[in-house]
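To begin, one chain is listed below as structure tokens, in the form predicted alone.
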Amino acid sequence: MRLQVFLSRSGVSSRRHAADVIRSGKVSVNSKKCLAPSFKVDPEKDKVFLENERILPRENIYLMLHKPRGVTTTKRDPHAAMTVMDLLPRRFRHLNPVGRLDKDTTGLLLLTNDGGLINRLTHPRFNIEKVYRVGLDKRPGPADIKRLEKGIDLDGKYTAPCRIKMGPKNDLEITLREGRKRQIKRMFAALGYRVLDLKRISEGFLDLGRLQQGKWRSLTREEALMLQR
């Protein structure tokens, strides 16, 4: 990988300024004073110094996480009863998370210290496909369903087409691209309806299953290997 990209991702800096130190002539590779923030390494075999500390490659970590009512997606706020990085054991306080979710929403969420994933999860031109589960003050007619899977207008931007099922009683599940603040709450109140539940349970390949609310498990490596595909 490009000398830049890894001292980003062993957490030396961001990626934009991991150039400035480059060309700085702070770090060197295998010995060699390296200016050129493009020029190739590989992290199993050489050795890349910052000044005189060595740095080495950062693990990846991918944590899934389903999220209860009433917890805050925020890695520190202090005005917040309890956040997600509560539900971590210490050494996993460092993560951040994929997007958010309100604190009254609950369902999948995942944490990781891969900068590029994240961009590319949250990303718009990525259209990564969410499913959530919604409980509704009373049933959608059809037509209101055609008007939301076309898009709607909100604050004078229409949203993304998306597609919903309908379940039982007042229930329906909705397939975003797109990711807006209280998108889903806002679009359905547009019509006239009022979001009583929320919960995600998918994002792109991934999904829940049977992990319980409150409860956090890692990503196998195959899984991991997807979402860096």
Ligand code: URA
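Remember, it's a predicted structure, so these values are computed and weren't measured experimentally. Numbering follows the first chain given and starts at 1. What changes on going to the form predicted together with the named molecule:
Two rigid parts rotate between these two forms; their hinge, judged among 190, 168, 42, 58, coincides with 58.
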The other form holds:
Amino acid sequence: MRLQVFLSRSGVSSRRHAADVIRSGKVSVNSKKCLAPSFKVDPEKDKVFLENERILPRENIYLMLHKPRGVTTTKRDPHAAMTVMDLLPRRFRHLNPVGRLDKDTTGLLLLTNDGGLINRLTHPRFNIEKVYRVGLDKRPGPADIKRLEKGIDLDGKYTAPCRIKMGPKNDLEITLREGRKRQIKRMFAALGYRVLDLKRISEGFLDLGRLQQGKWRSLTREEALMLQR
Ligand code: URA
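Starting from the form predicted alone shown above, please give the structure in the form predicted together with the named molecule.
First the chain shown before, then all remaining chains and molecules of the complex.
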């Protein structure tokens, strides 16, 4: 790993500022001053010091939160009554949400300090399947379901094919491989339906399971390893 990346991942500073810190001559690797931000270090073996302080690699943290209604998916928003960060202990305040759920959407939200993973999970190229439980104002007929599954025009761009499984009454489950802004609400609105209730129940191989609203849990070691892969 580049020394600059190691320092920023360890929480010393932003990546750009880390390069300045290194060039200023304050950083040593195995007791030798190092002035090159691109110098390669092994985070497990090399001893990196900033002046007299040993810099240790920060471990990656992965949490799953069951987001309740009325909570905003953001790190900081002075106008939000409550953000997802308010539901976590202070020691997790440095984590970032992976993607976002609307304020009135509930369900599975991942949070992590693993920036690489956030990029991979939110990039359309990776096509992670997300399953949502949807409650509508009326029951859609088979023709509308077919149209939605094939893809519909939202602001001049067709939605990718998706799967819909009808449930009882006006409920259904929809599996998407993309995540455009307010996508599900806009897809149903385009055909004259209103989404009254929206809950994300899984993302890739991760299920919300029995996690209660407003509660969080750490991913198990196996889940974290599978995510990284
Ligand atoms: N689609 C929406 O419309 N809202 C969400 O929060 C997630 C998917």
